[in-house]
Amino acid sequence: MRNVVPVLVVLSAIVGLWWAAVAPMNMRAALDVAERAKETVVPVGSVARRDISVFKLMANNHEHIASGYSLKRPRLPTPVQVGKEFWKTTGGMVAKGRAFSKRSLIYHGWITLQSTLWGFLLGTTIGILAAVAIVYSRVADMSLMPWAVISQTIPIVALAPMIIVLSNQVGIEDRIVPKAIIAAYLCYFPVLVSMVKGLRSPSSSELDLLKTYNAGGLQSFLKLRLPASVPYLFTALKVGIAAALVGTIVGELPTGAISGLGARILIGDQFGTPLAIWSALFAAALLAGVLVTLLDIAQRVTLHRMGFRS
C-alpha cells in the first residue's frame, strides 16, 4: 500500500488536470458545432472567435462548455472517451474472438513489441561489449565515449528515415530490422553508461585483494566487476526497454507500414481521429509500463539470489 497510494495521488492528479484541459481544448469546435446547430454563439462566425481567447469564449458561451466533453473528433478527448476506444479495440476484441484482428491494438502490439525486444537484445548487447571494451582498455575509453556522447545529440526523427533508406539499398526487405536498429540506438547509451559505472564500481582494495588471491584479469572480471555491475544493468534495462519501444515507435511513423502502435498513430492523424491516436498512445504506455514491470521482478529475484538485500 505504501507504493500504491503516492501512485494513484499522481495518476489522479494527472487524470484531474487532463480532465480539466479539457475544456478550453476544445472550446472553439465546441462552438463551431453550435453555431452549425442554429445555437446561440458569441461571436457568431469561426474567423470573428481566432483572435479571442479561449477562456473569454468559455466566459461568453459557458452554456457550450460541457459540450466539449462530448465531441466526436476532439482535439483533446476525455479519458472516459480513451478508456472506451482503448475498450473498444482490445478486450472488446478479444470478446468478438478478433484479438489479432488488424483493427485491434493487440495485434498492432504485438507487431511493435517484435521490433522492440530485438532492438532492447541488440542495443543491450552492444552497450554490455562497449562498456567493457571501454574499462579494459584506454584507447576504446578515449575513442567509443565520446562517439557515444554524440551519437545521442542525432534527433532520432532525423535519424530514423536515414536507416529505413540505407536499409532498403542494402537489401533489407524486412521491416522489423530497421526498426531494431532504430530501437537499439536508443537503448545502448543507457546501458554503456550505467555498465562503465558498475564495472568501475568494485574499489582498489577489492581489486587488491582478488590479486593477493593471484586471481586472474579474467576471474576478477567474473568474480567481482561483473556482480558489482549487475543492479546497475538492471536499472538500465529499465530505462532501456521503454527507450527501445518509443524508437520501434517512432521507426514505424517513416516506413509507411499499416501495422503497428506507431501506424496507428500515423493513421489516426492522416484520417483525423484524434480517438485512435490516444487509445494507441495509451497502449504504448502500458506495454512500456508491462515490460519494465517484468524487468523489475526480474532485478528483484536476480539480486535476492544474489545476496542482495534492499
Second form
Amino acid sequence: MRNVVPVLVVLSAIVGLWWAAVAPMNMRAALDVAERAKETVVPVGSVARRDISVFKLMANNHEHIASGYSLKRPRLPTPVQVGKEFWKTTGGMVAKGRAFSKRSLIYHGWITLQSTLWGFLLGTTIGILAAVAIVYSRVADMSLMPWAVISQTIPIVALAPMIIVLSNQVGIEDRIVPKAIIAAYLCYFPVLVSMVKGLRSPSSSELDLLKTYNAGGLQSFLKLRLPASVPYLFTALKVGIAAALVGTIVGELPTGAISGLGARILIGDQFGTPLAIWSALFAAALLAGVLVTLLDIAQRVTLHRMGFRS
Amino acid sequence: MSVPVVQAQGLTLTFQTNDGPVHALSDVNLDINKGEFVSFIGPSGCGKTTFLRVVADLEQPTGGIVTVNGMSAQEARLQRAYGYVFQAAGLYPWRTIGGNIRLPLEIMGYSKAQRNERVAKTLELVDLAGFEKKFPFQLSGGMQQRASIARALAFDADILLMDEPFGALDEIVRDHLNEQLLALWSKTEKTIAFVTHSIPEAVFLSTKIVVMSPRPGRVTDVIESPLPKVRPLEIRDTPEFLEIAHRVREGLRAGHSDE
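Condition change, the form predicted on its own to the form predicted together with the partner chain:
What follows is the entire complex, opening with the chain shown before.
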C-alpha cells in the first residue's frame, strides 16, 4: 500500500500539468468565441492576434481565460471534459442499454480488440516459428534475420494502405484480415528477437548434460530450450500485444474504416471534434493497459508454477 | 584383473585457437580399473577437465585412443555408460528436485513406475528424501550439488565422471559432501573419476591420484593410495595421509618448475 502515495503524486502531477496547459492552448479559440459574442477582446480580430504570443494574450485578456476551460470545441480539452465524453460513450451507453451502438466506444473497442487479438496470435506464431528456424538453422539465421530487421525500419503508416489494397485485390472483403496482418507485422518482431535469445539461453553445460544422456534433438528442444525460453517469451508477449494494438489502430486510420478506435480518431479529426479523438485515445490506452496487465498476471502465475524465482 | 573401465593410450588433444595451437592433452596414458576412485589434480589448464570430457565424448581427441568399457567413447556415450556431474549443479530451475532426477529417466524411456522408484531410491542415497517436490532455488548449494549427483546416479551407469563438483562450496560443506560421496561410492561400487583443485580432497577420496601439469597438459605422477577403503575425516591427520599429500604437492611443484 505504501506505493499508493508516489503513484498518486505522479498521476496528479500529470493531470495538473495537463490542466495548466489548457489555458494557453485554448486562449485563441476562447478569444474568437468571445469576440463573436460581442465581448471586448484585445486586440480585435483573430488575424491581429495571430502574431501575438498566447501568454501576452492571456495577460491582456485575463477575464477570458476561464472560458477556455468550457469550450465546445477546445484545442486541448480539460481532463473533466475528456472524462465526461469518455463516460458518455462507454458507461453511459451501457446504462442506456446501447453498449454496442455505433456511437459507443465499447463497440469500436471491440472491433479493434478483435483485429488486435488475431494479429497478436498470427504475429506470435510467426515470431516463434521463425525463432525456432533461426536457432536451429544457420541458413535461416543468415537469410531471415536481416529481412526481419529491415521489415521494422519501414514506417507502418506507409505500409498499411498497401496491405489493405493488396488484400482487397485477392478478394478479402473483411476488414479484420488486413488489420490483423498489419498488427502481426508489428507484433512478430519483438517475439522473434526474444525467442531467439530465449531458445539460445541454455548454457553449454546444460546442453552437454543432454548429450551425455544421448538425448535427441526434439527431446532437447522440448525439455531444455523451450522451457528455458518461457521467461523471454512472456516479456516479448507484453511488448507484442501493445504493438499489435498500435498496428490495428494504424490500420484503421488511413483506410476509410468507419468502425474501430482508429476510425474514431480519424473521424474526430475530420469533423473537428477533439473530444471524440481524446476519448478514443483514452479507450485505446485503457485497452492496452488491460491487455498488458492480463499478460503480466499470466506471466507471474506461469513463472511461479514453473519454479522460476521472480 | 579384467579389462580397465577407462583406458587411454597416447591420448593427445590440441585446440586450434587464434593465438596458435593449445596442447590441452599430450600423450596421456592411463588405466582406470573397475571400482576405483581416481582423482585428477593439477593447476588450471593442465587438461584434467579436458581428459574427463574426452572420456565422456564431449571433446574429440586429435591423437591416441581412449576406450570406455572396451568401446569407443562415442559408443559408450550412446549406450549411456556414465553419469556426468558438472562443476555447477546445473539443475533445471523449472523442474523440481524430483523432476530433475527424472530428466535422464524420461529421455532414456524408463516407465513411470520405474522412474518414481528410482527417484525415491537415489534421493535416499544422497540424503535428500523429502525434498522431491522442492524447486532448486529452495535448496542450498550443497544440497543442489547432491541432487545433481543423484541425477547422475538415477540410471544404470556404473561410471561416474565428476568435474570439480564441490569446487564452489565452502570448506565445511565440502568435508561433509566428501564423506557422503565416499559412503555412496562404497555402497554403489561405481567407478569414479573426480577432478579437483584440492590436495586434501584428492587424497581423502581416492584410491588413485593422477597428478597433471599444464602446457602441454600431461600426467606427471600416478599415486596408488595405501589408505584403507573406509576413511573417517580424522584420517587426514595421520602420517600416511600427510605423506601422500606431500607426494602430490611435490608432483605439482615438479610440473611447475620445468615451465
